[in-house]
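What follows is one chain in structure tokens, specifically the form predicted alone.
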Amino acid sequence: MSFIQSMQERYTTKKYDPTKKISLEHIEELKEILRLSPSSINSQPWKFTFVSNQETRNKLAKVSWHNTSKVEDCDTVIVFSRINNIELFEKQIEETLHPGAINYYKEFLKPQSEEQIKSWFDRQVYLALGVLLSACAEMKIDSTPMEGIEPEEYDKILGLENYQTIVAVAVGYRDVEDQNQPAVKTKSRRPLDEVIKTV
């Protein structure tokens, strides 16, 4: 099957059956997928918590607002954060980037407010995101991505130092009887000519 077709077929997934699992060979792909994720300048703010142990998930569902049924029938959740400790970001750096990123970041990011270079950090874990949804479609893994959760708890819960969750993904395999999959409800996009711009 072609990538686009895998794209054509992936949704959010709002119901999973727990019953079904993933691979252990598939969790490793997916940890070494998000490895692998790009960031400005080799930066790799970031940290990734895979959650499969069903109690912890249960700790996570019950501050995880209209999500908690997909955090606890989901396979594992992923948990996106990002370096929270910009002294820390810069020794990561500065042992593992060559000068010219090194650079770049001390010319025009460390001049910028801690908020904006925390900003800058957020959009880099958001390149992983993409790359994830486009491994699970790839891989036939269901996914949901989440905003709908609250962070600082799970901070707590996961015992996150440093870092700060921005947000999580359910991986797992969709119930069949899941009212938002394509086979039941359309895709919606809007039309290619209003999203799109060839000059």
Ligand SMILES: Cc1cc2nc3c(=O)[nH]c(=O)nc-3n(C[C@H](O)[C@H](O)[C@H](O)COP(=O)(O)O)c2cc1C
The other form holds:
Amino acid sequence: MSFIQSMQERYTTKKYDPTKKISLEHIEELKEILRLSPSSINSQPWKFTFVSNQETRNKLAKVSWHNTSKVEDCDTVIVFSRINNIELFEKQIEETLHPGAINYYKEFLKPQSEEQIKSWFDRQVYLALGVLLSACAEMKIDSTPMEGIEPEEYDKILGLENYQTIVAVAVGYRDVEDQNQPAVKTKSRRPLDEVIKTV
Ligand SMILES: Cc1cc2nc3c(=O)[nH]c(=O)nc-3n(C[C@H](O)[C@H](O)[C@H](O)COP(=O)(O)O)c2cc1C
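Show the form predicted in complex with this ligand, please, the one above being the form predicted alone.
The next block holds the full complex; its first chain is the one shown before.
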């Protein structure tokens, strides 16, 4: 199947079949795909937490607003968090990146406010979100990106230290009756000539 067809067929799953499980092999593949995500200067200011454990997902479900049943019934919730400690981030890049990348950070990012630096981290995390959603589409795994969660509660439940939850994705397989799937509900997007400019 072509990638465009995968994108036409992917959708935000609203109802999961709790009896359908993702194979361990596929979960391991998703982990490696996330590790391979690109980021500016290869900064990788992130951690991805895979939560398959039902008890922990039930706790997360209680702090997930309208996403409760998705968190309970999917196979795994992948929590995207970004590094919250600038000093730790700087130590990490000093140890892993080449001097050109470190100098770029020192010249263009470091002089900015903490808020701006963290906003730059967040943008890298969102890029990984796009990679994961595309990978799921290609692998025929259903997914739900979720900003409708309480990030601080997620941090507490998962015991995240030095990292802060930004967004999460439920992955699993749809309930056959999910009313949001493209076979039932036509995909809605703005027209091509409004969103694409060709020069
Ligand atoms: C960053 C982000 C956060 C989202 N948060 C939620 C959410 O909390 N709950 C939900 O059901 N859908 C959520 N969505 C799904 C969007 O509403 C959906 O992608 C959009 O309407 C397009 O529909 P489609 O994904 O089915 O093509 C989110 C999407 C993105 C990209």
